[in-house]
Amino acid sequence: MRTSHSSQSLICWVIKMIYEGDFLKDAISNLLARGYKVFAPVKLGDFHLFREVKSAEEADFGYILPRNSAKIAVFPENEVLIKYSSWIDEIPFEETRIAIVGIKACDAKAIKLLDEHFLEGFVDPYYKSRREKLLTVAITCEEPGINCFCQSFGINPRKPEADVVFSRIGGKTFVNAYSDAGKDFLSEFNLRNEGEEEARLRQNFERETLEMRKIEIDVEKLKKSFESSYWKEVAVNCKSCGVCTYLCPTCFCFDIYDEGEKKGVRIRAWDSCQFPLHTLESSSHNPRAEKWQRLRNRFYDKFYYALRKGDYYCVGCGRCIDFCPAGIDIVSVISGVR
């Protein structure tokens, strides 16, 4: 495990404090003083929506997940990999230190994932960059929506993985830090110790486990189904849409292209496996040239081909359960399979 990403692992300490007023806000305010890039929720009609923000304003938390995921801190939907004319002009990487506020567990976990890829083996130097200055203030969970069901995975929505973590339990405002640069920022606020009933009031809380959904995975079936017909009753009233894989935390694919000829800029930007042009090649060959195969490979890359690392990569976050129009449920498909 890597130690100088500040959140990549839980420390053997913690801090743990109570605060008086609006932390959340009162973070955001501090961060951005500091000279921080602040992503947090903000409201657009009735959904939230993780954005940088300039003012502590701007944001709102009154949610139960915002509808994007928080890997746009250090994964942007499109980002410019170099600046070219007659040769390479200039290597952009990010300068600013990143904090993204209002996280929750399983987008905390996702973030975990998403090093698993960008830093293992080959490491990818734009992800790095923002990974390296990235402070995550995660939020504790009072209910889940009603397709959440990451403690499957074995997440406790009540205790994210994060460098901060905020709770309010009983009226009161619960501050935890989980690394040094956790414990670094919360030194800036006027914070008191927990009591002995607080402590009680917020382990008991932190022990509770929610009432969600289960996703019931076989390996082995999943393994032996590889040809089988389910997958073409599953996707037959799929629209291709991406939308699935564009909302999802762990999801990592992009395209790489150029805008300009003698002069322009090289853009990485998120693509879908669940796009026709996905795996075209050259040649005009594509190895998954029909919807049922894509959409066969997306649940196979979340719950089989990602084995080899050791993790699953799903969160149980819910997000492509709830916006995908075609009403495509993971869980059941994952549970169903046969």
Contents of the next structure:
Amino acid sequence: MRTSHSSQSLICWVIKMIYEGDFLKDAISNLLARGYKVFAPVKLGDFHLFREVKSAEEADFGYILPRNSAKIAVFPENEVLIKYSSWIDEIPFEETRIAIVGIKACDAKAIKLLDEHFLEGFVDPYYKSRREKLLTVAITCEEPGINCFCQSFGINPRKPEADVVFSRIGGKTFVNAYSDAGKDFLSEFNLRNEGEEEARLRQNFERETLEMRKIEIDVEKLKKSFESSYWKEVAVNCKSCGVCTYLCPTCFCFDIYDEGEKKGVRIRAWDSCQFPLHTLESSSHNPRAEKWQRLRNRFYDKFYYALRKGDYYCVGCGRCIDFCPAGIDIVSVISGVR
Amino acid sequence: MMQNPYVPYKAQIVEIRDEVRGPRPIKTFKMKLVDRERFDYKSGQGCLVSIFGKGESWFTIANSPTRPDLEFSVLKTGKVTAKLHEMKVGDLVGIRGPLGRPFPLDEWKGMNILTIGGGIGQTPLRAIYQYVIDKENDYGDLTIIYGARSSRDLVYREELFKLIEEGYNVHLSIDNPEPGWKYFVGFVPDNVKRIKPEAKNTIAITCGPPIMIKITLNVLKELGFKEDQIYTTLERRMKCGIGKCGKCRIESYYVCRDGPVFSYAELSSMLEKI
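Can you swap the form predicted on its own for the form predicted together with the partner chain?
Everything in the complex follows now, all chains and molecules, and the chain you saw is the first one.
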């Protein structure tokens, strides 16, 4: 059953098995029964959102990508850091184990990038408390969305970096575990080993490159074009609404503020570099007062500044393209830098 | 550093000094940690001062670690600072820190130190000149150039007048003439131009309004200062203080964590100009 796995360096063991039944729903039921807080896609009208679910029935897996990213499981839109009155009353921490069921390869990679940010240097204890109790059950992509470009970053949408990976291939349910936590989780299920023919089927599925958009990143050109008027042109119709950062699975900026005068909570909530208040100083000086400076910041942040750490902070999910009210398209913007 | 870096230490205000009165008042608060001994910090580092119900604000520590106190000079400008200005001796606040990268004072041993400050920007420079005065055998000549809009806007006024009396090389300025003012009248960069500090074996540290820094940099370059001889300390909007919230970021540098102290050589290698 155990085979050593060499293609993904972080992974020690992998088990590859077949499940008869509705694995994703059964996984949710199992996790809920064991006290997990479960995040899964919920269908709302014609789209899906990652949400906390209380039953397997709430979840629906007929999507390419939920509108919001799965990062909410480890980095919620807002959370209480400190409860206070005259001094600190309580420091709340996540005690519950957390699972994301239905995460795709792009969001799974994004969590690795968030790990770099929140766990390196000063460790963020709130993020860590969730992250170390997190189990990810991923779904492989059968088809890409119209604005998907994850393969540009070496992400294989058919092989997400998750604890457990679910695939539906040729009418069969394949479940693989890529970590000890994933292996432990799968031991809860009645599975059989995949046969030779099935293994071939799965391998072919995993190897297949999907037809999707491709982003061309020229770092040298980016470096030279910082002062280019290109950025003003790109930003002409930008509304500074921040939806790109809000939906982005790798964006991590937040604000901290107090609610309640004598008694209250110190909260952190997602913030956006697209908002002028994000950087406005009390002296009234604002280092990024113009919207084109803020938009430029977002692009350089993802494709130039973050490189010092060795990665692009983009996973090609395409959400910022799908939902930008001004039609600003990160693939065209970056590929067309001048 | 504390275990949960978002949780402040408890501190008590033990002394309040009015530095500047009027519509833009500045007060210096001397603080003492309540549950622990003073923490170790270095000149140039800062703290987030926390008032529950109002929020947190970053202040550079206003005095040298060679002095026994922990001081912050606060310009009243927002929610937290307005509340601080109402507070009395004995009141409690929270402190997170020390945070950030300090001035490399050990590397500067044996060199002349030149501080050029404007307005409240004198605060981090005070943490330098006090240090250099207390360790005078380790450093060459100390020159302090400092200016404000008017004589009433000069912070640490009495301390600076006393240094002049004691024979230290202090050059003060105000923007417009005032009766009885014995020192330079004009902008800080012009005072630097007039004094013509020697660039050789000298480190210049400048802090003040962005426009003052910009012009001062040009003057220093004309005087022969190289980019790696010039340092500044940056101000940005900050929330977390530990390089997570993203507000103070310039490129991949977090001013709260990788600064606030930067050499001009470092700043000029960045695409986004300060």
